[in-house]
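Just the one chain here, laid out as structure tokens, in the form predicted alone.
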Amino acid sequence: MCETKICQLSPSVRLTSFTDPSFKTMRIAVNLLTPLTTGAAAAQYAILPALATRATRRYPDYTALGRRLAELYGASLASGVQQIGPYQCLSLSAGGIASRYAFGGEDMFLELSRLLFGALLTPLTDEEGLFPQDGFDQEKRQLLEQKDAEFSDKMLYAHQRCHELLFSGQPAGVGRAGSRKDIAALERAPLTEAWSRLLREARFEVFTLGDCCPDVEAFREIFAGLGRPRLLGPVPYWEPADCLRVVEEQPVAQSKLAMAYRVQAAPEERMLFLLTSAVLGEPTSSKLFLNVREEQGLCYYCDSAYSWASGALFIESGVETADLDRAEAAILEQVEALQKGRITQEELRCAQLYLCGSLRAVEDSLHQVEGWYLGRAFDQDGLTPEEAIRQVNACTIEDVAAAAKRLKPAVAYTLKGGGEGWSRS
């Protein structure tokens, strides 16, 4: 039987488990939060989670603990680096088979959490002290690299500049890794105390999920006297005083147009701005999509999606450089249509079962539990996806109708086609 649990293990470091026989698998994840502050500190918080899982002090090199990984039925030891608002996450994952499955009655979850916790608190180091030279250049080089493929990805492009612009001179428009020149300017001596400082401010969010159950007394010996006690929640709501227009020009064949609105929501409305964003452009049977894309043929794509914890809706679009007012125009037809609620049962039904769907399909992965409550923890700490499902039901057309009416419009980014190329900055 499926079973959810969230335990305070110390004012910085909250544990939840996520307990369910039916998958054959576990996973044990710690997440480290950190407020943005510059994007030198985040290009230099990015790379340590990468730093710490290539090897281990008793696993000494990729090839040791690729081993070591294969002798565990194929386990594997993971990180990664996601934004939240203005926060930056720093993940650390240990995953593999449950202990049932293992020929050789291996307890999986306490290997698994040597390996994770090894990685964490004792990460290999050279005689100096500092993270090995050839793991951070080959880190050092895949962040650049990253940088370089989210350039070249124009729709992922053209997202991160609206957000940017949203969020200029905030530390939510710093973004998850700093700039391509934070990067390049990254050195190995400063990165140790960096850890350290980490394992010292960051809040913990540590996660057991699948077929597996911690001792809870066991973990927070572990975690005893790590982390820093911090109050999480996303960006700070101002209205904007205008709509800030910016218009950039590379040599693309298809123009993209993304707009950003600010949205003051409580976080018990979490679930509404979820609706009505659905209500206006993410399933076939949406606004944008019926009347936009399918209607008028003004886009090859044209989504909407509301980020609680940037508390903005953003409108996304692939145009024709010269269909790019008669685009922006049509969008802004159905946020209006929206405002003034005219919306059909059918629409709002259809929105309910496309959302609903998504919340029923959280269980079905460990991955998407850990991020559901991860996500929890900024918003409706500890409310489940069948809880959230039943407030998505509950909306009604005046609801979704009064929700678009405080959508604030803050930033039209257009990256035109035609132009010359720009710098990876």
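Numbering follows the first chain given and starts at 1. For the two forms, the rigid core is made up of the largest set of C-alpha atoms that agree within 1.5 Å on superposition. Every value quoted in this text rests on a predicted model; they were computed, and no experiment measured them. What changes on going to the form predicted together with its partner chain:
Core-superposed comparison between the two forms: the C-alpha position of G74 differs by no less than 2 Å. Y101 is among the residues whose C-alpha shifts by 2 Å or more between the two forms once the rigid core is aligned.
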Contents of the next structure:
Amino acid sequence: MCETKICQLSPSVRLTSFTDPSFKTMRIAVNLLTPLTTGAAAAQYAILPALATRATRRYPDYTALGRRLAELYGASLASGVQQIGPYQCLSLSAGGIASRYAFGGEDMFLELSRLLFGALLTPLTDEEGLFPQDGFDQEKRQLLEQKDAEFSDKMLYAHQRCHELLFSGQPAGVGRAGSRKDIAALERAPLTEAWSRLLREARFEVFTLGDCCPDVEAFREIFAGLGRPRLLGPVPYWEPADCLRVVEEQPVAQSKLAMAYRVQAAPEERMLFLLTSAVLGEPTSSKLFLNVREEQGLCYYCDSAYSWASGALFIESGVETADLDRAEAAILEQVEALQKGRITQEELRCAQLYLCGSLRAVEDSLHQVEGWYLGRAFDQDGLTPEEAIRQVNACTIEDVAAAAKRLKPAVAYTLKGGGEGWSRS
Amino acid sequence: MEPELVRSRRTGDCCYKYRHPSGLSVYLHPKERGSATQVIFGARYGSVDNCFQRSDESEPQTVPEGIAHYLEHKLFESEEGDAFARFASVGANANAYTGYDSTCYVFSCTDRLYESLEILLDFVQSPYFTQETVAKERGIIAQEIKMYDDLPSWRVFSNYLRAMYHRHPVREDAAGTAESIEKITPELLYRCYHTFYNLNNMALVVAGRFDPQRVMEVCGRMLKPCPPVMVRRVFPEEPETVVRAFVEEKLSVSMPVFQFGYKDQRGPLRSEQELAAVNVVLEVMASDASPLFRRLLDAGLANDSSFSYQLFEGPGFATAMFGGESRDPEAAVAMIREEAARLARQGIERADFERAKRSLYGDCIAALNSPASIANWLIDSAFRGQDMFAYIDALAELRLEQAVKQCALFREDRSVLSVINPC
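Moving from the form predicted alone to the form predicted together with its partner chain:
Entire complex below, previous chain first.
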């Protein structure tokens, strides 16, 4: 039996508890949402969750904490940084097995809560009240290496470049952790104040998930006085003047195409645009898969994805350098077909089945439950996966075609294979 | 047809095992709640099986590299149309993958399970290859190969295997090369299909929310009995030594990536107990809680997001590996070698051993949450001739001396370091 409860602990802190004892694990997560402003600020916030979770006052050494987590049956105390539209989402979480499997008799919810809330509320500091030097050096290096790794993965790199170009000069273009230069400029001293500011200024989305049940009043007490109420939403819309075309060369075997379209969509149209993307290029029944890959054999992957938070639809593919023009033309042909309503009932039905299957499976995974309700903090508060399914199934071919017509081409980025040089940005 | 009911006394989970009259092994892991069901229909046939001899033939035959993977792509097409389209029409998400020692066809769904199962069992048993359709697929597979050519994590692993193995086919890329796939014909595909896609050489796994009886009814209706074909997989004799201790390639990356490990000369696959023992050793040696990982971090030679370790084992090959990004792979590897030598010399502390067992036990419990991970675990175990619940028991009952014994695989003279450096 599962039960989802949403409780506003304060104007700035919301607790979503998804209790389902059929899960063999549990997860407690605290997501702090703050608007992206500058690269420097993004980098400063981005390092904080990792600093807070790498060691605690009770386990002040990275290895000692690692040993405690191993003793707790491989539990995790983790951090994360992601961009959700114009917001930075900084997360701290603890996860582990359900107490009934802890043969040592541990109350796992209690153990995980202690670790997580210790890291959040009383992070480890040195005698000067600063995050310890060794931890800072480590996490700064690792954040830089994560940034560099984005260059090494060419699918990811092409997507990031397309995203950067789409939102160039805007807060949404700052990225989840700022630029490499912003990270390299980080200093330890201001971080303690940045942590306090984050706890004061962020909107909190707290989750307990799986085989656990929180004491709401105890949580209310823990989060009392934290955060600031914020209305969340997607990246503001502006009409792209022209489609920005950028070609870069690198010595790679396969070229990448990454195209972005902007769209002004109301919150209640989210499912419509997700469906539009599904008809175009997500399941194996989609236009891009059937025509660009299967029919013309131009690529191994050619996918679309709608980002409701960015107000954008992305199309990405890996193609032979000599076939770049053909592949782009083939993709544009499918977009045009969509916009002109050349959509069969079968294409629509398959896309609806695909999307509804994903929605029905939301409650099969604790991470997906968290993702769903985190999304609800941005729009359609209270929408359940079942209601979303009804919205998807109510869409018609005409609705999809009309939605597709509203897609405005904004960026066409090409990472062209065969190039000689490259430089790290 | 009576199933064998296997229940885990540690987790409470249960699994039904059947030997269908057609010869197919069927594993059913029902869950009481959840929406999704994961189904895998697999053949014990992977990229290493490119030289084989059937019991009704006098000579072994060698086929082009990458043919198992090519077959996987082409099987989705039949005279009636494309299997992807059939799955899409009932709302199932289908996919497939070819490994070194198996090929698996997968779908997940939240509705119309039994119709999707019919499609799966039908298309995998209905090969249809023509000159035209085989030729058409070549471009798509060539692009898949090129995509992997740019992936540093794949290249470093591929080079590692090539430096480690002299002759064993695990040294060749699972998808083959642009040249080798040119040699693949419909005739060769049919030949490999009829040799390896015999139900006696295959397994079906279903995990999630479903009625076992109805699954077996579909199996009874759809499975086409076939006489077992005995196949001898022919592997060239592999020396105990490695080809070369160091291999390097330059790619468009921002920092070096490395893969380091030890070649293990193996006959049969490790038992559940031996597998648990190696996993405990690796956990003791390189997990977040280990002194080695701490030293690597302190020296700036590894990072949390990319460092990994695992045993990679299949028919005729086995290696314990460590890898990730590092600004100085050779310095990182010097630390790994030092720790491996220390463990081989001094053994394992009891506290570290117990902690590692607990951590791996937690991983097993977590893996039993999701139909997808259960299904993957079941099919891997089936092809290894093992049982996932027996693995959990073996881990719980593992003794320190059994783990210590596995430290012998860290043979300095059988190690390989593969590095991808920025160009």
